[in-house]
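First, one chain by itself: the form predicted on its own, in C-alpha cells.
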Amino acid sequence: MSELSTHSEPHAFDRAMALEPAGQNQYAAQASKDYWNMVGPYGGITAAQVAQAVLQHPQRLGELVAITVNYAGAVGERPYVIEAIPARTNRSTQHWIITLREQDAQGQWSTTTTATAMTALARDTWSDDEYAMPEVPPANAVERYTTDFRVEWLNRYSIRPLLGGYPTEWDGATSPSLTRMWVSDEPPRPLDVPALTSLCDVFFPRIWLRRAKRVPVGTVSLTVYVHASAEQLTAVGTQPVLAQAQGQGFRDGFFDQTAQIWSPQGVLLATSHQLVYYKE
C-alpha cells in the first residue's frame, strides 16, 4: 500500500462516527470494532457517536453545550438507530431527547441508550475559568501508558500519564483517585466536539484506583458540559490536552466521579460529572 493511500483512509474515530440518515430524525450506526471494549464498545464513543447524531442533525440550533447519556442496556454488534429528536427550540437554545435502539436476532427492538442534550448559540460574554490547569510537565516530557489491560480502545488514544495511573498492584490498598494525563487521538487527529464528549470517558474506573482491586464495572450515566469554542478546538489542533479526574462518593454498589479537560494553553475544554456501577 502506497503511503498515500495509507494517509488517505479515515480516522478510526472518523469512521465511528459515520451516521447514515434512515428517515426523520434518525440515523443508522453501528458499534465500532476500534473501540471495543471488555463485552462492548467504550462508553465514550458511544456518547460521541450520540452527539454527533445531534451535531448533524438539518435543524440543529447553535452548538453543543451539554449532553448527558444515560447506558441502559448493553450496546451489541448489529446495527442500530439513532433518533435525534429537537424537543424545544427557543430563541438562542434548543434541547433535544436521544434514543439509541438496537434490533436483536428475532427481529425485537430495544432501548440500549437514553440521553438529553442542549445546543445553544453563543454569545459575546464575559469568560473566565475559576478551575485553573495545575502545573504539570509538558506532554513531550511524559513517557507513553503501558498496561497488562488489552482492550481495543485504549489503542486508539495516545495517554501519559503524570499522577495515578493504573495500578501495579492490585492488593487492595486504599489510595486516592484522582487522575492526571496528557491524552491525545492515536494516530492524532484534530479535536472537534464528537471527540472531545470521547474524551471525557477516557479514565480508568476510579475504584480501581481508590482500592486496587479490579471489580465489574459499568458506566450508568455521563454528562458532559463543553465550554470550549470552535475557534479553542481549532487552536488545539491535534495536541494532547491534559485530562484529569476523581472520584467523590463510594457506596451501594455506585460511584462518581468529576473530571476536566484543558487545552495546552490552560483553556478549560469541557467539564464532565458521571455515575458508574460496581460489584464486589
Second form
Protein chains: 2
Amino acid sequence: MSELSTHSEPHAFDRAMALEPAGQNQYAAQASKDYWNMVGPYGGITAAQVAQAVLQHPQRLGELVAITVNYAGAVGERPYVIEAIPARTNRSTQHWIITLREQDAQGQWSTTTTATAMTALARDTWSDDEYAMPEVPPANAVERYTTDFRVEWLNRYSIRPLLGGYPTEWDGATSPSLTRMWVSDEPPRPLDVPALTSLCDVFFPRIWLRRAKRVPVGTVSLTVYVHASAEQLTAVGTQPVLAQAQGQGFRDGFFDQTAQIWSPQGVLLATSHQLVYYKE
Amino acid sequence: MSELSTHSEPHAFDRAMALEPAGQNQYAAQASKDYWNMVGPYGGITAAQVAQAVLQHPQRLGELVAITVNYAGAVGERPYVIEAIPARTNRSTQHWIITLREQDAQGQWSTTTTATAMTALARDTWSDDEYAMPEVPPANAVERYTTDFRVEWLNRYSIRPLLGGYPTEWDGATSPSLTRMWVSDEPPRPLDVPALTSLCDVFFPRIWLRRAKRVPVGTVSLTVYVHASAEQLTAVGTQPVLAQAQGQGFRDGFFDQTAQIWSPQGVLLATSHQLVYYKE
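Let's compare: the form predicted on its own is above, so bring in the form predicted together with another copy of the chain.
Below, the chain from earlier opens the complete complex, with every other chain and molecule after it.
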C-alpha cells in the first residue's frame, strides 16, 4: 500500500461539492445528507453547489464575485441536474444563469432552484473595508454553542456565539435580531469560495430572535458578494471567521437579513442579503 | 374632441414601462432616452422594466417580493427583447428567470441583462420594521439638490439631500459613505413596485463619497426586496420617500452598497443590496 492510500476520508464539505460532469453545462448532483436540514438540505450547501458548478465549468473566466440563489421548491433526496450556462462573457467579467432540476417518481422534471452569478478576473485596486469588524474577544476565548435544536448540518459547523445567541426562553419578548458569532467548518477545513458562500447562510432565522418565537421559516433568496481575494482566503485557512447578521424588515410573510463575514484579522470577506419566508 | 383627448402626456416613467407583448414570455422594449445615463440607460430603469415584464405577464401569481438584476453588458439604443419565464409556480409563490437580449448591427444576438425574481400572494401576518427610519426633517424643509453632474435620468427625480451629499470637493478625503435623502419622481407620480425598484438605484456611487474621487463605475448586480404591501404603496402616493445607502466593502474593483427606502410615515418599503464595478 502506498502512502497515499492512508489519507483520511474526504471532508463532508468536499463530498457535497463533488459534482459529476453530465454533458454540456450540466452536472449530476445530489443533496448532501451530511448537511441535511429539517426537510431538505441546508440552504447554504445548495448555494455552495451552485457556486461550485460555476467554478468547475471549463469556460469559467475569473473568480466568483456575486451569486444569487433562489430556493424555488423543495430539494429532495433524489439525484438532480445543475445546469450552469455562461450567458455573457466579456473581457474581464462573465455572467451565469444556473438552475437545479429534479425528476419526480413519475418522470416529471421540475426546477427546484434558480440562480445567477458573476465571475471576474482578479484586479488589484485601492481597497477599503468601510464596515470595520466589531471588537470582539478571540474565538478561543468563547465557548462553543450547544442548543436543543438538532439538525444534521449544524454538526458540520463549530459556532461560538458572542451576541444575539439562540433564544433560551420562547417568551415572545422583542429583541434586536443582531447576532455575532465565530464560525468554522467542523472538522476545520481551509476556507474557499464555496465554503464562504455556504457560511453566509449559517445564522438561525432572525425572526426567532426578534420575536422569541419559533415559527416555520425558509430562505427564498440568498445573495452573496465575495470581497475576499484568493490570497485573503488562503490567509484565513482553517481559522474561525466572524459572522454577523441582522434583520431589517419583517412584513406579510417575508423578512430580510443582511450579513457580513470577517477574517479574524478583520478583513471583510463577504457580505450577504437574504429574504426568508415565515409562516404564522 | 372628447374630454379624454385633453389628458396630458403619459409620465416618462410610464412610457419607459410600456413593453410590447411579442410572443410567449417575450416583450419588445427599448431603453428610455428620458432615463439615459452616460453611456446607456440608468440601471434603475432597466431593473424596473424587468419587474414590469414579470408584473404584466399573464401567468403571474401574486406581487413582486424579490428581484435580482445583473448588468451583464451595455444596453444600447437599439430595440431589445425581454424574456420572462415562470420557472416554477407553487401554490403561493412563483420564481422567474428573465433575460434582456439585443441584436447587433450584424444580426448577432447577445444577452445584456440576466435576472431572477420571485412573486408571492399577499398574506397579512405579524410585521415589524426592525430598521426604524432615522429622524430627519420633513422633505418640504429641505432644499432640492443641484449638482454639476449632468445626466438625463437625474432630471426624472427630485432629490433633497440630508446627509452624505454629492461631494463638492474632490480632494481624496475619506468619509463615511452614508447618504440619506428625500426622493420622488419628477414630476410626481404615484409610487408602485416598478418605480420603487428603480428608486433603489438612485444613489450616486458610494466610492465617490468614500474617497472624494470620481472614478468610472457601473452597477453589476442589484437586488431589491419589496417589503411594502399594495396598500402601503398606495398610501405613499406621490409623497417623497426617504432613501438611505452605505457602502460596506471596497475591494479589487468592486464595492457593495446596502440601501433602505422608507415612506414619510416611517414604513420600510424596500431594502436593497448592490455590487458596483469601479476602475482605477
